[in-house]
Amino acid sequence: MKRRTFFKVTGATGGGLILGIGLAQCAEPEVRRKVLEMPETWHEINTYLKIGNNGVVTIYSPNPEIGQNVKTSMPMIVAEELDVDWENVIVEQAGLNTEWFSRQVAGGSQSIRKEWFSLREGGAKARQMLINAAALQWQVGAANCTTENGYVIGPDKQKLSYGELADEASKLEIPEKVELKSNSAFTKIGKNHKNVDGLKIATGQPLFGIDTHREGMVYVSVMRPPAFGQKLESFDDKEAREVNGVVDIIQFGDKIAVLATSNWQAMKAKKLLKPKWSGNGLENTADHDQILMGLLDARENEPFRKDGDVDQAFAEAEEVLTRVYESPFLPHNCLEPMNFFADATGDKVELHGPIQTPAWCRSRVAKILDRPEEDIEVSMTRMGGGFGRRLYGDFSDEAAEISSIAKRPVQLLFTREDDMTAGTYRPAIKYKIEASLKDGAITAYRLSEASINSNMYGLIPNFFPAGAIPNLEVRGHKYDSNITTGAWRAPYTNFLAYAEQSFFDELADRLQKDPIDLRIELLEQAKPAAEADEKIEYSPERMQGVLKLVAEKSEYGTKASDVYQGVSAYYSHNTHVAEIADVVVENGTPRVVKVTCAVDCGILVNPIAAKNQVEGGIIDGIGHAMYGELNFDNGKPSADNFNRYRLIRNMEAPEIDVHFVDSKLDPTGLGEPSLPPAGGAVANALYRATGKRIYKQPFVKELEVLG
């Protein structure tokens, strides 16, 4: 008997009647629909889809699914142009295929934006092939045929189902060019469609990498150096080998892999290893602080962007405002820890698991194992969070190397402690921002960055306020560290947006202007520059639009005197977002009670999923700005589990009110853009509530210091 069935028919512990209702019974009708299956006879029409002779259509979702809903949204786009009934669509996760698909990456919020036209063309070309097959059968012109919900309709109202036409259509040439639907003809795009994996997730069906199980597979737990910069000298594995179920213990590089018949046994044995490490991890947060502060005034590097003469404007200014903003390292803390399956045999290498960059994974493993890429097959599972961590396949590399050495299939699993102490972290960064004021205007602006390991992306210096201020300079310097750092949801902008938007709020106070009015004024000044300079990334008009929309929807400036509002607006990942946070003070403690958000991301493919992405980004942005912090002491992280690392809690999540600009423009990014403005909106609201400016994350720690 299945567990859920068991709950339906048992549970009474005393007198009376208990009526149990299973999940499928209380689900909405669209969830209760019949389970679709492809028949034995089906035909592949093109790289995106195949059609069964019963009319059921399987659409491949090419990109990795990390919770951003592309496994639903991408097939929706294909189905729109194919003109098939969504109720007759099965969605399958495609494996890595660089011949079929152009960009199988989950990163930069670019999946829908980059594949918008190729997905539409995939559906439209298949639709045209079905029309052509029907036209040949009826001996009529294809131009005289139309389609509707999985049928081709002829000039005399005759019709054939896609299932009836699939065989003949699959034999036809794929057309070079097809006409795409007009926006006004969309029937699926712009309508709410629930996650295609929703029921499977809710009922615990195997979807994620951590669920992987294959015949003959062993589980692997790896011991890594406890501090960055340390090396493995030797180890004693006698006691570990005595643990029941341990199959083998292998050294590879400076790591030790324990192979066992269960994950628990592998983890238990790992704790009994007695390693000797050489070298001291010399990475300390206090040292980083001092080094980065020194780099803020360095001038040896060429600026990323330079307009006018900042130094002269500073010299002529009535006032120069200077502020330094500081952020700590942050781990990614995906709900599903890192894991990967690998089976390296003489014939091929099978890789299976949660990876944001499958092609990069394949090329790295090919080099590690000295195998041609064509020998390596990569299939993708759904991911329990990515946030940039799964761009870096150190875990897939380890699994492949261990399988190759052990000559058996392995499932590598990180513990939560492994995940937090052997991570790829958001780098600690400091920003120094300076602006000169004269005659009631901002005459110059200088942004200086000092970061661990890497500089801001080349595009970021061309975001706002580029073009809005006549004299502008953006510089960056880095300090090379042993600590592994990398992309963390909305790289760089996740912290930079808070720093800049807090700074502009302070400038508005200096100039005695409303914070929204100042931003709209600056954006107006930016319009000629944005039109003339193709390097400038953002649209001043679209940014003004979201500011006006969020002001209207948040009842900006009209709320009760005990509600303190802070505004923030930012462009990233090709999308414009403005947010207003409402803060109240309860028993002397400020609390974020609401965030109103306006988003201009072009056409909405799936509104319910878009809203979900925006809400998640805001909560993530608030949580890490308010609470997130990771330090290093001699190369060792300060926290290795959630008992020592602070995340936002359910009761701390505010009400979120999301509004999208009605747009006919092509879709832009959405997985990340709502996160960057969140910290700035909260910091500015906290200032209104407490009178205290915050220059360092996490905010709660600074508020305690400020008293």
Second form
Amino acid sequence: MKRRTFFKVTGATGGGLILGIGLAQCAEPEVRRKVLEMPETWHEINTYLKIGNNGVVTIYSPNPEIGQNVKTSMPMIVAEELDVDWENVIVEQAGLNTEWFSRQVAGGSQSIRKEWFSLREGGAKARQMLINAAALQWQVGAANCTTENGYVIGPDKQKLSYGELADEASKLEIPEKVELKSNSAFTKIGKNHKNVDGLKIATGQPLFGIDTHREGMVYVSVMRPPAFGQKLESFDDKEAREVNGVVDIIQFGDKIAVLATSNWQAMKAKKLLKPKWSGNGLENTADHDQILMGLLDARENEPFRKDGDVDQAFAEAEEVLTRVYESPFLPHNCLEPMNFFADATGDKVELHGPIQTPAWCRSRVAKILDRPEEDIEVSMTRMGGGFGRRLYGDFSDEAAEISSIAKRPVQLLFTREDDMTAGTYRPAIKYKIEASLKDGAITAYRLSEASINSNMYGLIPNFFPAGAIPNLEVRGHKYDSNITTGAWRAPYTNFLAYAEQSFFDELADRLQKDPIDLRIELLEQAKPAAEADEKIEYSPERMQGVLKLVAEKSEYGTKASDVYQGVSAYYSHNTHVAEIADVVVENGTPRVVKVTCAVDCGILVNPIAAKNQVEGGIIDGIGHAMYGELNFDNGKPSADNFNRYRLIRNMEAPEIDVHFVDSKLDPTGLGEPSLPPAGGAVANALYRATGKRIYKQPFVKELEVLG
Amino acid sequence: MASYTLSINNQKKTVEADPDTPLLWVLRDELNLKGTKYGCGIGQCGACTVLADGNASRSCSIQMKDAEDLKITTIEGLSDNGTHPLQNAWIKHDVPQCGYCQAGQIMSAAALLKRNASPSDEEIQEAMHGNICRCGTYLRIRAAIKTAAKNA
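May I ask for the structure of the form predicted together with its partner chain now, the form predicted on its own having been displayed?
Expanding to the full complex; the earlier chain stays at the top.
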């Protein structure tokens, strides 16, 4: 790494451009409980951190923050190896810098897992440079020096602070290789560290994209076709232009942008536009249902996975259990609606806002504006939720295009109605699951997926029960729709896990086995295959571990007879999770009162944040399984705001008890894995309570139907 | 456009706005008080909650023409240095995930504690029903309100 080209930096506010981070990212440092005095000079040590002459350390958090708390946990890992007092650390969100950082993405629950070593190396190399600077000054061997909480300690117990050494250290070469701490030496990793933005959030500081304000910018509201498949024929903007504050109205593609001096004026004027839309062959949920049902039996595509001979096993079976599970589209409904700031009027294009994939955003905007990528600076704000919606930068692209056409800096904001109706939805999906039983064993298993626009990807077809059942087939077919779809927290598995785990619950009943015992048995059978087949990345042992832990912690099987427990276990994003939901029946209505959860995510970096993630994922999983539904009628979404779209609310959230497996293995994902098992745990508990199986989301509708 | 004199966080503020402009957008775009958030615009999510004469109110649903007589408190005016018992409790319990809804949650909780110094679990859940948290921080919100009630 050619570090010398990256700085000199002096002063807290001078760093922005020199660091290659957009101006927007030079936000004031974090206000913490202990207010830190700013140094006179800052010294860049490497791409992860700079040290002030007074010993205050700024650590850059590379990845976007969507509520998964990486802005605290990633810098913690750097601070661990740097060996510095966390109270002396300021955290700043890094802007997009692909020379410095390899993966600035909030997606796939991979931030900690993929950056575990690079973050540690960043801290350890900086520590070594400070040691080397002290050793030079003392004329001693670096190997004879050590560090202690912000100080280098020499062989004769002489001491220099990181602040005193920072200038000299910043001039030294970055070492090629450094030794990392052993896990047993961790002092920060494994200890609770509260959200670095906690105080700012609790006091309403402007942290989010929607809070962006720049001199001379205008606010933009965009009208898009109300139904998927429609085109803009023409529009009349006479009345809209008469609204106070409207500065311009422009067409781009099939959309109309209203530019005004406030958000309200832009939104108000947009309502007065008189567009003419055209388009036929608009899509309906009723048609999708029929098409997807047909695709469940399609055989055009090669199976994703095929073991043994399923058809033969089915022919020889005593019984083949067949079930179909159905789910609707889901909008993401981030509470902060999509928005972005763009200024394409100058030599550089500035993009600033909430985006999970800043590098992708930059390359797309470069193409749209026909400018080199070097001209485009992207910086990320804290995000009011992501859930996959902000992987797709349609909103940043729109902002850039509008700024370029209108020749003004713009802040684009989706209204809630825009946000819900111009989504990249979780696609509607159906699964057919079939399994054959013979002599008390499951002899074959077939999973067929029928989905809108795309099918399961990567290693999902090799998740459980791959390896556990000798004859197994996983296949998928899709229907190409013009309704835009994409990743939604725990893509595919957010629904597949419920279908599969409900199915295994039913199989356990058929086999007259306890549902946990059946899973433990199947996982035992999977061990040789998991060993031999590298595509099978789930660990039967670790899955058994979380099942046993959750059984113990939930007092499984020993609860009062009016508490009905449902089990579910699922591996996703490299993490094993088991959940048990407790349902009681109050005045004839079943209610989820508690979920106990066991998680194996390897080393726990920040326990309090990990627990928060797991709780949130379970509540999200329950909420969407119970209530989530978006349908289409003539290409139009069935809901456009929260009066017609139900999200889980405070009183519907059950008590949650989270336990982590004590592990020395490297950390794995945590932003998503607690969500997939939640729906199955609830469905299985509802079955125990009511005697009725649920095959369709949202559950609340099925409960009404089932009575 | 008309001129309105508002009482915001114990200060008089005069703004020019159309009579139908929601208080939310005046707070955010005219007075640069960005702590109050836009979530739905129809009073369904609670992100824009402020205190109006001490009551939890959705600022997206208060028009300028009705705002002049109200004594408004926003998250920025809840305490001097972020030291309101609720703010302390929010930090103690590490409530936020993304953080976007939390100002509205805190303002709803502040109104609750004003009228009921030691609310029961049911009263807390009832009072917080209008505030959506998409990240699912509900359990910590309940715990933080309990703590704040104890420390108030």
